[in-house]
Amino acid sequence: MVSRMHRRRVLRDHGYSYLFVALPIVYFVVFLIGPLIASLVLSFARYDFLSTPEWVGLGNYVELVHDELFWTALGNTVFLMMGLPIGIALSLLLAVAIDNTDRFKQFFKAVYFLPGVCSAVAMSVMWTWLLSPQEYGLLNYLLHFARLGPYNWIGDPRLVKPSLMTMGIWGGLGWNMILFLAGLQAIPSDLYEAAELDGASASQRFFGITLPLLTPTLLFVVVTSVIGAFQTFESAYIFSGSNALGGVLHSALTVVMYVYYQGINQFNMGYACAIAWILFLIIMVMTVINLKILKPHDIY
């Protein structure tokens, strides 16, 4: 009776702290757990929107596995993927240059992670103006003085993923760089001044105190950024427009492109789903193993 009564107390005088803990809790239910959940249930199924989905066990695993524009999207991102490491070093270097910079600090800041808070699709037009091969593309018109193009930067097919890696590199510049700024600031200046007075270079400096402590926020970046380049979207279909699946030979289809090709364009939702869950275990793979490389626990 007096546990009854001490609860009702609790829940009278705490009652709002609860309902406001209860609104994400519901959203992360019904919005994230429910729809993953109806995925992976579904990704044994095949479903089309109008009939009842219909159990097919493993069979849209194995379809997949036999399914080249599954693998051509898979390579393609994967190739993508390729400018990450180059991203992330000028993110680093703009980091260093900008934290040793004592004018103009916060307007090299600004400016850099401007491109960061611009829509995504904003940026993939404003790159298929600056890359297109009609003569108003800037690139292009550049070339020209240059006795050089016209090229069909999005387009060809050998020249639309090296267009792709180019905007990926631009697009997370800043968002890298605020981040790898917030690290750096987070060491201690002491740790440079006794090496300056053990008389340290600028390099060893580097190698010996700022990315050894960085480490922590390198595997953050590393890790957000695989995860973004495997969810390329949204650039990959602008620059291959609505007539083809990924442009020319589907040379720019990324694997979020097909699955929204197969879930939206073709109402192959269970086939959808099971491409999903493969993506999802990729990337959690991928995980792993920037994890075991980089060992933060290591060094802390």
Second form
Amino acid sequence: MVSRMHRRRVLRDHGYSYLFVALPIVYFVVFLIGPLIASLVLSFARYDFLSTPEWVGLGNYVELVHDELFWTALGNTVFLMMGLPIGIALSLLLAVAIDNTDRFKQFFKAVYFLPGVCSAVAMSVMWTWLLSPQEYGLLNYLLHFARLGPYNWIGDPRLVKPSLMTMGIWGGLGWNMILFLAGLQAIPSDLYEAAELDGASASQRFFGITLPLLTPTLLFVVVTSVIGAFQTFESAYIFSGSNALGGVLHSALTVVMYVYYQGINQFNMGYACAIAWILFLIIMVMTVINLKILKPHDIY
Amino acid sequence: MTKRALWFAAALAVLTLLLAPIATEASATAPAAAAPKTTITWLKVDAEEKAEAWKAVTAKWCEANGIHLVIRTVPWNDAETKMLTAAVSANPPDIATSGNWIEYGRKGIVYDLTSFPDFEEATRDLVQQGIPRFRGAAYSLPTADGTFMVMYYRKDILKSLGYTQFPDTWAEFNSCVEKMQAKGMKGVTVQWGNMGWMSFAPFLWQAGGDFYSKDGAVATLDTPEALTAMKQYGDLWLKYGVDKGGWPEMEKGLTSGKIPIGISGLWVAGYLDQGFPEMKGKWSIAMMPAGPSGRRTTFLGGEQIAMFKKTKNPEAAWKLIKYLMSPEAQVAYYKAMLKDSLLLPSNLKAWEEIELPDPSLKDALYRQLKDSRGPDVTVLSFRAAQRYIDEAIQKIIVNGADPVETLASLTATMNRKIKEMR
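Hand over the structure of the form predicted together with its partner chain; the form predicted alone is what we had up.
Up next: the whole complex, starting with the chain shown before.
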């Protein structure tokens, strides 16, 4: 009786809060949780949108293991991730440099952050112009002064992945830099002062104070960058000339592009869902590994 | 803030969000309710300005026929997704334009237009090879937004090499490119469908070959004709150094004169003069050179219009489709779009009334349209096979694979796909 009265009072006093959160929860369930469950169920079915799904059990997953193109896509995606350490190191370097700059700090922040606010599609189109074959692309035009090239940066299967990687590094630089800058500002300055009094060199201060205390930020940057790299789509799609299979000999095919190709282009929605769930599992495993390696609680 | 105010704010937020769609729906349908007209919704791929042009073209006709036409546009790269969502929705648009409707037709999502008694009469003057037929059914018709593959070339450069007209045959074409390369030019490029089935198709047809046998039962890419086509097509890259992959900048190549010949879609003609004013009067369009079969067949692409089975007004929708296919509407649309783009009518009768910016092109374009073909959408496994054809072409050109072995293996794969589809 008391508990019922208590519940009623809580509802009367705080009921409006439930009303406020009701709509986001409905949205979350209908547009996120619902499709998520549906995609899991569909991954065990053959489904082409237009007919009733047909249960195939683990059929899609078994097919996936033998699907050469899936492994090509996964290989390409992992290859693109090799640019992440370079990108993260450069962002950190930039953040430290800007943090130690007295003049034009805001200007540099804004300039480097700019690619982060532009649409990925617009940036990719711009890069296809820069990397255009012959002397029509800016890069080839500049290289011809050094009597180099011209190179087919996008059409040559050997060059398209490094080109995509370079664009990825450039695109993610500003965003990661801002995160590192925020992390740097949270490090108490007295630690540096004490280290300086003890005669620590700049590199000792960086590796002894900055880097360890930036570990939580580094962990966040690594995890989000790995997830982002696994989800590469727009840039690879545009670099492939809007070919869902990654252009010449699938050299720019990524896993998400393959999901798109199977689901939307070939109407194999069940199979596409299976690929998406395998991708989810890979990302989850990678995240767990990252968390284990970079354990922030060991430092504090 | 007092508790009462918080309750009020929460309730208002919920109400606003719940009622917003209803309010939008009401305002959207209000004009239709005021005038007793049949509303026909057209989900159209491509740019908004084309929808605006169609609206202007059809305004009078719609008024006279009591139709309230609503056109919603979706970009090409999002077309498949939107058409699929429309197909499974409870309330799809009445008509829609996209690339391929065979799958939708087979599943009973769109009308077999031959079921309308006046179908033959209404489509008699349309470019017939642009109407995909599947076991006697026609699920869609080619609109006036169609396009096909042509040869762009620099008249002045060809003239300086002694050509008074564009090369007529493959042999003449090859010799022309060689002459250009001897003068230090790059020669030729392929923009649309670079190293893919789409740009290979014309060469295959010109050689007298095809992707499948006439009944669609077996793939025929291991034939001598296919091999001849692959040799000519592959040589563009292997012998003449066409840029591999992507979307080569044909326009800049034409402008600089380094690449005096380019293969691309008709749409390029719409913006060459505006985008590259220095090219005015220097370029032209030619039919594809004839292959060993004597044919100059090219690839025909573009929009196909279909009618959803769930439409509540099939008669009005069919009437509108017929009007969109009529010479009157297509000529008006051609004129309306001419300032931005060169979009040619799919109704051959409409050709009698249109004037091209360069009248000398009319004959070549008309003959090329008549000698054009769409993709083999009627062979159900073709959609899945396209990827293997692309791979084979690229293996031959990029990896130097043996054409005979590669085409034999490709044919076996395509035959396997045919069986899987059965």
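None of the values given here were measured: they were computed from a predicted structure. Take the two forms, superpose them, and find the largest set of C-alpha atoms that agree within 1.5 Å; that set is the rigid core. Numbering follows the first chain given and starts at 1.
Novice: Once the core is superposed between the two forms, does Leu11 show a C-alpha displacement of at least 2 Å?
Specialist: Yes, Leu11 moves 2 Å or more.
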